[in-house]
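Read the single chain below, which is given as structure tokens and is the form predicted on its own.
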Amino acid sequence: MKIADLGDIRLHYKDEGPKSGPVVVFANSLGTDLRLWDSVLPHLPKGLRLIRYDKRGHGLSDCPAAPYSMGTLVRDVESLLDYLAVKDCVFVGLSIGGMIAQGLAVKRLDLMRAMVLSNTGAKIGTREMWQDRIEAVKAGGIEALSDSILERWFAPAFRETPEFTAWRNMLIRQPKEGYIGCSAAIAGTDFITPTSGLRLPTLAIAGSEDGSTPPDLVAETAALIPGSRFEIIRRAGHLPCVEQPEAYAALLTTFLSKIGHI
């Protein structure tokens, strides 16, 4: 296990892959950790170097007291890529990630180089609605709202699958105030204005079935971005990525290909 000490926080991550090669970053969703891409990584072709880490409040990474800001979560990556000595990479966001991949492309362009959106928004519901779910998990903890989030992130077939009890495992344990903290960073952020700036390769994911971040919200996303490419994951919910691996990969390796990053 590695952890990076940036100063005012420690964050797990974990570097995968040849130094030399072409670098992809993931940032994995409120409420999971990096094992969110377990079943990705070996779709990918051989000989990228593959960087994963778990935000503040979420997985091994350290959890300060909530709330949080999106700039301190874009910060924390940033951070994170200086300490690795990494430019030039393509940053896969999901959800909160995809959120902060737009801040880090706005912030400092000369560290990506494309980004991949995945069941994103430039803004995510609304500060009532977080607040109140806030509330709900300082009243109840995070297994409270469990059950509706999970039906929000998975078709229902998986969740009759052995594996969903897995990910329900993952949501529950993670620490209260890193989901507070995450979810106050999600109400205060509003990117429609800088998003619709950024020009760089851009391809936008959607799953068919997101509860959370529907295929609609994720297509206005995109459609800030001139040139982006737009995807639909059939039968996945907010997780593609864990529901549909191999499909996801595919839609990365052809953007990779297409960007010339492999």
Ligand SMILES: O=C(O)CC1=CCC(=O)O1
Second form
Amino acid sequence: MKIADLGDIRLHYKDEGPKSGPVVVFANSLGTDLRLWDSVLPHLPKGLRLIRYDKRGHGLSDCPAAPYSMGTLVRDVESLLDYLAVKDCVFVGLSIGGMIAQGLAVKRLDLMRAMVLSNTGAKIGTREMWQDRIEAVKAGGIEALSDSILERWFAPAFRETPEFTAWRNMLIRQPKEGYIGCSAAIAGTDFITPTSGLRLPTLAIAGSEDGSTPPDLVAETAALIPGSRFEIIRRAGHLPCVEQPEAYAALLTTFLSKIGHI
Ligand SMILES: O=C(O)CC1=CCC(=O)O1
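Given the form predicted on its own above, what does the protein look like in the form predicted in complex with the ligand?
Up next: the whole complex, starting with the chain shown before.
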């Protein structure tokens, strides 16, 4: 098991593939850990160095008291990449992970060659919406909200599969403090202006049935960055890397090839 002690936080991460390979970094969503990428990675070309991590309050990483800020979540991954001496990576971020990608690109473009904004926005929902969610989690726990969250995460067909139960378990076992901490970070984030100033190769991916960050929101975010590509994965909700891993890996592979990363 790999733990990076970054001073104020210990983050759990995986670093797979040859150390000399082109680097792809993955950042997961609210209420999920680095297993989010398990089904996609085997479909990517061999020879890549694949780094993924549990953001604070999630998975096996430390879970400090809430609230967290987006600046802190960006600093965590910046410190992790410096710790691993990574530069020139392609950064794939899903949902809050996509917000972290935007924040890191604004702050440390030297670390990033290109980014993939998956099922995300420069701004997701409203401050009030997130405050209501935080209050509901404080009052009743994540399980009380899990049915509505899972309806946004997955298209109807996937909700009938045995795998669905495992993702439900991941969500309801998520530490409340980490969930509230990261929800507060999303509530306080509006990257519309900073993201509009970004100039780097960008692929945006949406899920046709995504109830959290619908295709229109992802397309609007992509449109902020000149030259970005926008793709929709059909029969998928908020987590297309889980529901349609081969299609997801195919989009990533085409993008990596187009930008000369492989
Ligand atoms: O739980 C949701 O609604 C989905 C989500 C929003 C931000 C994030 O990271 O996940």
